[in-house]
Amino acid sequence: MEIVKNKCIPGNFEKFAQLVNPAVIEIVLDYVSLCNPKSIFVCTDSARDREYLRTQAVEKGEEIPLAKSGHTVHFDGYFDQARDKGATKYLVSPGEYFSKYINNIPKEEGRKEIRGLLKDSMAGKEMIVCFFCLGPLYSDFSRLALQVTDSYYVAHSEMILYRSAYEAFRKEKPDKFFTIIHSAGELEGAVSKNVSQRRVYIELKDNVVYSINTQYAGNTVGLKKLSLRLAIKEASQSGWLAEHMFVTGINGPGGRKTYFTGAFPSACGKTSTAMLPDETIVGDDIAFLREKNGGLYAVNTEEGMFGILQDVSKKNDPLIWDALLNSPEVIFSNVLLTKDGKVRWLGDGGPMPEKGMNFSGEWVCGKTDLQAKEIPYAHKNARYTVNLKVLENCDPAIDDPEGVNVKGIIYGGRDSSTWPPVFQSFDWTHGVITCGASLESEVTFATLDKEGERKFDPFSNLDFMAIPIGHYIKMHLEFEKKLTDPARIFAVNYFLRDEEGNFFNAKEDKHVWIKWMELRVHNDVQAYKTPIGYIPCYEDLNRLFREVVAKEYSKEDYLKQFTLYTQRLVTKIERIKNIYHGLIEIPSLLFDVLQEQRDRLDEAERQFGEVIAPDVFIKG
């Protein structure tokens, strides 16, 4: 404690010392002997603690503050700008279980790397010490983090990301709370140095992740998709959901309103569908998932946004665009700078830039990395990170520790040729495991895969599942046991493309697709009911266009974008259950449940051929 007491900054030991609590005592003496900082800072919920952090990431030059006061831009190194899924492993004990999807490292063995490399990571920077809690302050969902970081960056982030909970750790003292421990390691510059030995580690036993050698958010901001890991081995302990999804209100005849849940692949229209115009947003990423009377509840784990920028335009996503120009504060990260201090990305609607700086240091057109490649002026996964409440759409139960009720559940991912743009499950045992445990993604940007290839993602969680597969899929079908009003589940495809490569949907049709899932979740429409699941007819898609976004919506474009490639879907299923077929404890539900998908493909091309338009099949 007097090494504590001598490294922190003026009043910060007065702080830690409130905490009273052995748990985070222990870990923050353990990292400060560990990563040996040169001094330290801890972080209340105070507004001038708050803005020691905004100070700090800009006179470190780990932000650039831009022409607008309170908006700032971030650079990660050029090698350093996705979430890196190789260097993301599970500590595991010996016997311990993992599909061949998660990586792995023996526990022992991790530890002692990862360490190795956090010893003196610190050394001549700051420890900041910040406290969150994923969900609503004081809930039943809720969970609470500590996190210890050398990165203002990374802090500023997170402060904007989630509830701040120095308090709800001074006055309820958890035994039981996530901890993330990051460092950017050796800096050149304001960046990582050493990104080749770039390490996220997750140990699960004692939920506690490490990052080190990186600043990429992906990589560091913990309490995201790194804590999301953790939250799903608790809640599969515990008998709730921890789910890659967003949370939002749908607005419905009569001032009704119907809130959603929907799972999506980074870059597959998750935000934009959260962000809906004149709908209204409780989150966009991650939610806890609990039964409460009878029903599906959920909260959002966050109360802001790290999204994705690439194509984000006034036209497309007027929202988010009103917010990224007039919230008082957000961070634009790989994005350009310009001399004039403001931002462009790509796909912002603006003409080509000639100069600026960017991710690679003093960008020009035409400027090549060591491979020749053209570098271009943005990078494709530039983000913005900004607090929800400042959209316009907020939704007022964002902070309700009671959650919302949910009533429909969507996933969708990247499909060039086999899914139509929308339909809905039989039920939910049906939707579970035709829809989302067989969820495929045609890889983009946000991770350093290859572009282009078809990606097993079952319920856009295959990167985050802490458990194995099997576990989960059984997790999923015994929680409807809980329900006695259970949410339909439904699942879309935005990107449907004809032989010459373009899309059968505008990005504003995701808005009718919406509307009439809200419609289905109150049986106020009939759908044909085909083998694959009710799909809409086409008078009611009719009529949405029109309401929705005053679009005349024709018959050929109903039939392009709904009728059924059976021999396509087929395939599909097959590909599903080989992969299935190639892992352990996946329950037989699974196998019986895609393989009546597929009978019932085979006896409607038996009857309609190989391609079949959905009003050849009855209403129900």
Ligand code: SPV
Contents of the next structure:
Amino acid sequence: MEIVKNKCIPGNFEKFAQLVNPAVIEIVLDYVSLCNPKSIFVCTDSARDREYLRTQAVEKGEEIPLAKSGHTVHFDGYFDQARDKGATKYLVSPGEYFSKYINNIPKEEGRKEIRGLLKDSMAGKEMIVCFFCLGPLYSDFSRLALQVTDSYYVAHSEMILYRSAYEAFRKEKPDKFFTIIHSAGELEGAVSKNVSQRRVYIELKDNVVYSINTQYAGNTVGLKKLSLRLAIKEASQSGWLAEHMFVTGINGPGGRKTYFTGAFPSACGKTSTAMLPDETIVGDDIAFLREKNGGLYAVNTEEGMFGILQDVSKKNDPLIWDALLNSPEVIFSNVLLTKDGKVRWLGDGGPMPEKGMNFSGEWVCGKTDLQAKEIPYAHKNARYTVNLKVLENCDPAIDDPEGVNVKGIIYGGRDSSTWPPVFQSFDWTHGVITCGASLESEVTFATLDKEGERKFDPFSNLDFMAIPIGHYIKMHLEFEKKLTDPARIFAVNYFLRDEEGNFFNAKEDKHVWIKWMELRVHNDVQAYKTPIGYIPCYEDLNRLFREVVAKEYSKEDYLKQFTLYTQRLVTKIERIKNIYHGLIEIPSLLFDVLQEQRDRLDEAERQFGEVIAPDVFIKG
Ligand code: SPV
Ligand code: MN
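We have the form predicted alone; now please give the form predicted in complex with ligand SPV.
And the full complex, kicking off with our chain again.
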């Protein structure tokens, strides 16, 4: 304790003392002696403490101020630009098993390794101790979390993204909370030097995640995906759901508002769906869901967005564009910083820049890397960090401790050939199995994997699934029993392409699909009952295209987009079945429901051939 007291910067030991929380003290003591920081800063909810983090982030070179006050740029290291799935592992006890998709390492070995890497990792640096709440403060949905880090950028990002909870810790004195220990490790300039020693290790039993030798927020901002893994485990034990989902309010006829959640893998249109013009956003990335009085309710665990910049343009994402221009506080990461203190990102609609500073250092047009590959002016995974509450379209219910009542759930992936742009499952079970559990997506730049490859990503949550997939599916199936009027489950695909590789749809078309889903939730429009689920009727889409995006929608376009190719759909079912056959403890219902879908497709093919326009089916 004396050591902690001596290392605390003036006035900070008292902040600890006021918590009167032995669990917090014990953790901090442990990591102070292990990581050996030069000093300790304890962050309360005060404006002064928040200002300290902002100032230090700039002073230590982790962020660079932009021309607009309150806006900064952060660069991660050249090889530290996305979530590192390979280096992310669960610490498992003997006999514990997840699945082949989930990396793990024997507990003792992993602990030894990570503690070895953390040893003296904060030498010469300050340890920052922060307190946050996942979800609205003082809500049944929410979980408290303690973050220890030596990166002001990480702490500053969290301050923008999460509800500060020093007071909540002081009042509630929890002995159970999520703990995230992060060190950027040895630095070169302001970035992590030893990225080959990057590790993200998860210890489910004690609710701890360790992260070292990395700064990229997906690996370090502990309240995001690191805590999601802990939450999934806890949810599975307590009958609620922790999901990689946005939450958004969609306005319907007669002034009603219908809440949707949507699970999409990274970089598949999740944030832009959550931020549609004239609708209201509750959250864009992580939701906790519970049943209450027979209804499905959701909260956003965050209060900000760590969003992708690539292709955000004034035309396609007007609300995000405005947020980036006008928010009082924004951190841009891995963009191009120009000499007039402005930023550029790929697909921002501007001319090709000539020079500036980017994730590779000083950049000039034509600069190449060691493999002679041209370095783009900004990284594809360049991001922005903003608070939602400063946005005009932030839903007033964002802080409601009761959550919002969800009526529709959407699953979407990046699929160039198979799923139509939007359809509705027959019921909850059918949706869970043929949409959620069957989700696949072509890999994007948001993880360090090979781009373009089609990957199985059930519920868009595979990367974070801290329990065996079979348990996760069972949990979703059983959840329905608690609901008096289960939410409708939909699937979308914004990435369908023609033979030449051109997208069938414009970006704004997603707004039409979700308005159609809103009408379906309330049984306001009919749809064709096809072998895969309900598909929109042309007349309804034609009207919605005019009303929502002021576009003429031709029957020809409709047929191109919604025609079913039975062979592609059957191949997908077989692919998914094969994957599940290779896993353990998968509910047999999953195979039955997939087989029924296959049978329906076979029957339709016998009747109508392999290429079927939706309007041959009856309306229901
Ligand atoms: C995602 O990649 O799904 C994100 C960003 O939302 S992060 O998980 O933080 O890398
Ligand atoms: Mn995400």
